[in-house]
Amino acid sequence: MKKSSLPDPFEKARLESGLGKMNDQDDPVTMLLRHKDVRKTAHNWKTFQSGAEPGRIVVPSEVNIRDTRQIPFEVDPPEHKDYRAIVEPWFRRPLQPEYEAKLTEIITNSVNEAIKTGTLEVVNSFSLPLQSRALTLLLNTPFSESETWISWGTHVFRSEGEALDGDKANILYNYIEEQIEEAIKNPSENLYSKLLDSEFNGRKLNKEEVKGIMILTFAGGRDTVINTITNSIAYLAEHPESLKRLQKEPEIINNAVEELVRYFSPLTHMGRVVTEDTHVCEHAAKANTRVSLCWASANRDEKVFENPNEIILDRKVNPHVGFGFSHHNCLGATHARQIMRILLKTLSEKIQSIEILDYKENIENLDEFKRKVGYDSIQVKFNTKTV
């Protein structure tokens, strides 16, 4: 097996029962496998709610770390509707040409540094700084803030070794405090001005509801997005023919982007906490119970897609969840589908080949299921092209 291959653990239990089960910090999750499943339930907030207590909806919980809701993400409809009408225009942003434009600049440059060093770990050394520099133009602060973001690591609320680290957790929520003060002391053009001065539903946003929003701002598109990046960098080592396609087929690099987001689905599952008693693939789900929606198993549903185990950069038809699906889907796909247009694109014009020198891999324990993730370090080699 190849080392960027994405093994389905989940297959026999989608074919089987279309469920998984996994206790977390005993709050049991039942696991929703099968992409008809998981995008009904997600559209079903009535029953399935994610704005049940701050935290809960996170597999692993975040409970125990966090009483502050992450807006939009924990909160249903009508409220959610408001809220993410407040944020969507900003966090399409990436859209602009201005913006693309300061985008290839920073991913263009990462690359440089990359092929300048020639041999380095990619996790750490180009995945992580390119997302937090990335990261800059979306909150539109200064670039040197990047480097307080690099040095808290890969998850802002895990450390390694840890599940879940509240101390960890707390770095975050200090930082994003004293950003808020910042602002209503100085107002400028960054994201933190802009949602101080919004309003919802008549009145301004207060500062808790600012919190939230930049607490997911921070956690939601972090270590997905590196592992996103990272994934794709070792599939572009071990399919050298790939990488030579997307330069001289430039057209299906947007369906590629979301092959790749669709096969390594960087965020495993999102929880639900069901409200009233309900049943799911014909099992009972008692009220005040978690499910959750297996973004990961549902994108390699058999039933939907044709080899789901393997890598076509031109899939025509891909209906994946990789973003989340209904009201709640990601607000940050615009943004992570940019870079990865951008850096796919750059690597294709400027790199020959690439060489995977030594690895281990983030495998995720889900209790019945071990699923890999991606990489905690992966050391490779970037060969140029020669003119």
Second form
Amino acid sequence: MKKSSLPDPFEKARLESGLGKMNDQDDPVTMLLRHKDVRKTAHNWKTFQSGAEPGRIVVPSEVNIRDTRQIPFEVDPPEHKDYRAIVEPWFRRPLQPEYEAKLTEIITNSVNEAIKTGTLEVVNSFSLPLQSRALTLLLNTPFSESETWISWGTHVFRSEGEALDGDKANILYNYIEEQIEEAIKNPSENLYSKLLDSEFNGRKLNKEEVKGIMILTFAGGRDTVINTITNSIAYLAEHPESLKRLQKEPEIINNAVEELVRYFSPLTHMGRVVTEDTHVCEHAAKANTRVSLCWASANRDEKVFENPNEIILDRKVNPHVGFGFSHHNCLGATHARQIMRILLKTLSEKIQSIEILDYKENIENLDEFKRKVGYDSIQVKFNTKTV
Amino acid sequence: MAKITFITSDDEKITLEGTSGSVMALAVENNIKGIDGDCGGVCSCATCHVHVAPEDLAKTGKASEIETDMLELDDNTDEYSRLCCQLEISDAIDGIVLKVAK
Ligand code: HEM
Ligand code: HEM
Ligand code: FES
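Moving on from the form predicted on its own, kindly provide the form predicted in complex with its partner chain as a structure.
And the full complex, kicking off with our chain again.
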């Protein structure tokens, strides 16, 4: 087993029953493991709802630590569509040439810093700063804000050893409330101001809604991006031939990004609440229980992907669900894809090789399954190309 | 060289010329409304959904199984539906008309 591999813990259960069971704070979750079931269920919002009690579709459940509804994440159609319409154009800005140029500058600087330092811990000294700096572009806030976000560390929501920590989450909530007040006093061109000025069904978005959107932007785009960056560095360290290939064939970079997202599946699963007695995968699902859509398992489904446990950089047909499926698909995907495309290009141009010196895996505990999602820490040495 | 005509949801007709690559890439380069090509053509996003004009289906062929599985859940799908990232530009599809689904 290579250090950079992410094994698939779901294979046996996916083939046998298609389901996994997980207890979570006395509100058990039935995990759907097959690609087809995951897509079907994601699409069927009437029977499998997102707009339940705030925090309930997240696993582990957050009903005890927050009341703010995350938007558009915890809303179902038809309102969902109206909220998405407000935010979608903004979240497509990463495709604009000026945005791309600024993001390239941020990533180039991060890689140059890493080369200068030589040996470093990737999660805290590379991925977190890079993710935070890139987020200033998405929110259109001053670059200096990234320093605050970096100072929060990788775990904005929990203290050492604890799954959820309400006090710690308050740091983020308080910060966002302050930023909203600031934007009310001094409107600018940032996302807070843009949202405060947006129309929803003939009225302006209220503060609570703006807060719900902003929290989600911070929460959804943090660990996911950090893990994708870190895992990619580990992969390239053990596959120098891939680093060379990306430089020689930059036209495969887009396929490579999709394949890495498939293989890493940075978001393991996401819940839905069942609204009526029904069946999934020939098993009964009772009203007011929870199921989860296991993107990570669906992305290794042997019925859909050939050699599912291998990274095939130029995989051509790749109907992965790493960014979700149907109407709730990832709003931040354009930003995340741009980060990864530019990062792979920059690394392939500047880096000769990467050595893994030491690492500690981050294993997610899903009861029946233990899944490696990335690293708590990973020490590497970057070797630059000699000119 | 192939001429490809797109009809957008607001009934605008745009004819483009291409020599190689996918029809999705051609559409995105020319900002065809309703074709976003989010996944860059690997068949995972369905933001490149078009309806082929019935008389042109012989030129493009029907959707592959991966495409139909992807589109199966879309309300707007019919027998002329294709994901245009899976359509390669070549002389063989010269003159086709595609109605953008979104
Ligand atoms: C590689 C990085 C990322 C991955 C793998 C990822 C994955 C996902 C997945 C699987 C969903 C679907 C959840 C569901 O169906 O319930 C989702 C939704 C979402 N993601 Fe991401 N995400 C990533 C990056 C980001 C970033 C950078 C942001 C924003 C800064 C973001 C914001 C969101 C939002 C707002 C939603 C909810 C959309 C809705 O409900 O309509 N994500 N993401
Ligand atoms: C208010 C909103 C949210 C809160 C309070 C929250 C809370 C948390 C907490 C407490 C953890 C740490 C769990 C642990 O490691 O034990 C976590 C991790 C994570 N969250 Fe969220 N979350 C939120 C929204 C989201 C959304 C919308 C997404 C993606 C679409 C997301 C993706 C992730 C991922 C990928 C991890 C990393 C798991 C790991 O690396 O261990 N979160 N979140
Ligand atoms: S571009 Fe994503 S499916 Fe065609």
